[in-house]
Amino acid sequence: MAGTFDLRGKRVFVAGHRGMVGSAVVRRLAAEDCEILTVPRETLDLRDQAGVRRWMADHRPDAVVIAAAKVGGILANDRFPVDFLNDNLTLQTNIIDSAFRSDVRKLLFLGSSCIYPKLAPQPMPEDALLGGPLEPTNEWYAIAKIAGLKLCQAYRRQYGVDYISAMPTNLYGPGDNFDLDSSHVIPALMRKAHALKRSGGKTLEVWGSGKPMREFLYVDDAADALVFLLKNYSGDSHVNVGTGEDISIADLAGAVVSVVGGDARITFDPTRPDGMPRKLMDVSRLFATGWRPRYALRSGLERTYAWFLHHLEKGDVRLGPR
């Protein structure tokens, strides 16, 4: 782990720092003496290789934490692969580059514990990468996030640059999209509870079988584990980044059921693609260091929805497409 980054007076900037993640290492980065940078898409799209380019220059940031990208549910990957892998590849190759061009000290990628093999051993090491075929429904997705902790391992291996990447596992929290169409499965399964609990309806159906496992980390202990690395990682290898735990998808929705309120009765659609059949991180490499989570899932679900029905009042929340 040894590579300490001293973030005192440093200009850091946040990518997608409007999205659930960026939001959170926003948060997190203000409990530290630096400059934090952000820029809206209004202003610079990243997919703009020269604008980008330009903005960087002209900022010269000392730190970056790539957080931005294009991401969804399984509807959203099998209905768009060419947004999730032309995206993706190119807002993260033009932040890459434009950091190196800039002379950017540090760099963080973000990628997605779902870069593991469909039949990954569990719980998934680092080294299970490229061990096998990827899940097909996210696979797109997955081939960019691989190719961005490739690019940074190119960087570093090229020019003896302190480019990293963190893998967390599936996030929650504030900040999350809401919208049925395109949303993870925490969020889709509280809006649908919500919406059962005002209507009275009692029956919640659940997309696929209820039978996978999978892992969640509430958002802001992931911003604060990247801020963590950030400051002490300097590796050539990626770090997961998890709570080394995992629920089924049943249990899952029996808990947001019980967090929203009401007596809905969960049912299940085996017509659904379930997905991997279970996707748990091993985070042993990250918690040798010392670093934990702060939340478990039941308080994590009860700030979720809690802020969902602050920002739903206030008409905010994310409920649809941008």
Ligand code: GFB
Second form
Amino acid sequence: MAGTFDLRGKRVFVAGHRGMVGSAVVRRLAAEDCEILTVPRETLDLRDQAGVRRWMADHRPDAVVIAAAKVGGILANDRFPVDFLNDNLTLQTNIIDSAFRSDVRKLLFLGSSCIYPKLAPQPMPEDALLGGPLEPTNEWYAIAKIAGLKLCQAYRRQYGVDYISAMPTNLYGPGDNFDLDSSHVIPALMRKAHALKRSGGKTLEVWGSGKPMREFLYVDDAADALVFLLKNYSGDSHVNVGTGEDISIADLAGAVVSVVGGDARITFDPTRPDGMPRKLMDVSRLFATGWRPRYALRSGLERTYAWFLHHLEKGDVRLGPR
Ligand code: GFB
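Now that we've seen the form predicted alone, could you pull up the form predicted in complex with the ligand?
Time for the whole complex; same chain goes first.
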């Protein structure tokens, strides 16, 4: 992976800068000698094709990172298929097409490990894509993300532009969504364990069997890998971004209780879905460049909990309607 894109002096548009991933990308880009462009949701709805075209033509970024997406955990994915398919297809297509029309030279599209088949070989190499049926709980989101990476490939092929895709594994960290109905597993378990510690409650309820295996990457590590790829990767294939290690949901629950403190006992609710049995990325392509994550799961969980406590006090954690 020879250096392909020099960020110095460039204007980089981060779409989705208020989300967990986008805000981490902005934090990471602050260490580069580039100008960061963002636009608030109130000013520009990324689902508005004419608006996005106009904004792109007016601001003329040199590079674009698409961290904007409708995201959520296993329950939200299952409940809101239209939002996950339609919003994502619309906003990503608008951004990619408008970027091309405004001569954006480099574009990085972010997907997700759920693009791979439910029963993909483990760990999942990049070429496991489209090798079998998807996991039904997240196929809407997965189809949108597959379309996004294919659209980047299509622009590369037809017009020779340097548009690339990265597929991060399950991410967590500061700025995550702690709304129990729409969150991913780590913020959900952290919030529940915290509430039990406060109330003296004894039972932490974990959805599903506890048997699924998941790989978790701290969001600042993800942002570091993404900026690395933006600068150094140019290729047709998407690139997996992860740690190469996974953990069962049962063991994750134990780790969260240990970080939060308290003596909650873990119980499982088998009426809730497990989702993919295992989702471990084959990260050999990324690791061959020398890139490695900095944060082990334990220290990432500690940092996330510290962030949660601090922002709970400030009143700006995303907790949802409850
Ligand atoms: O994080 P999560 O919602 O996403 O769930 P997925 C991971 C595992 O944790 C599943 C279990 O087996 C859940 O059943 N789990 C246990 C819980 N307790 C809880 C809980 O309280 N809340 C939640 N949310 N899960 C999503 C996809 O899949 O991952 C998306 O739906 C996307 O499309 C995202 O790819 C990264 O890993 O199952």
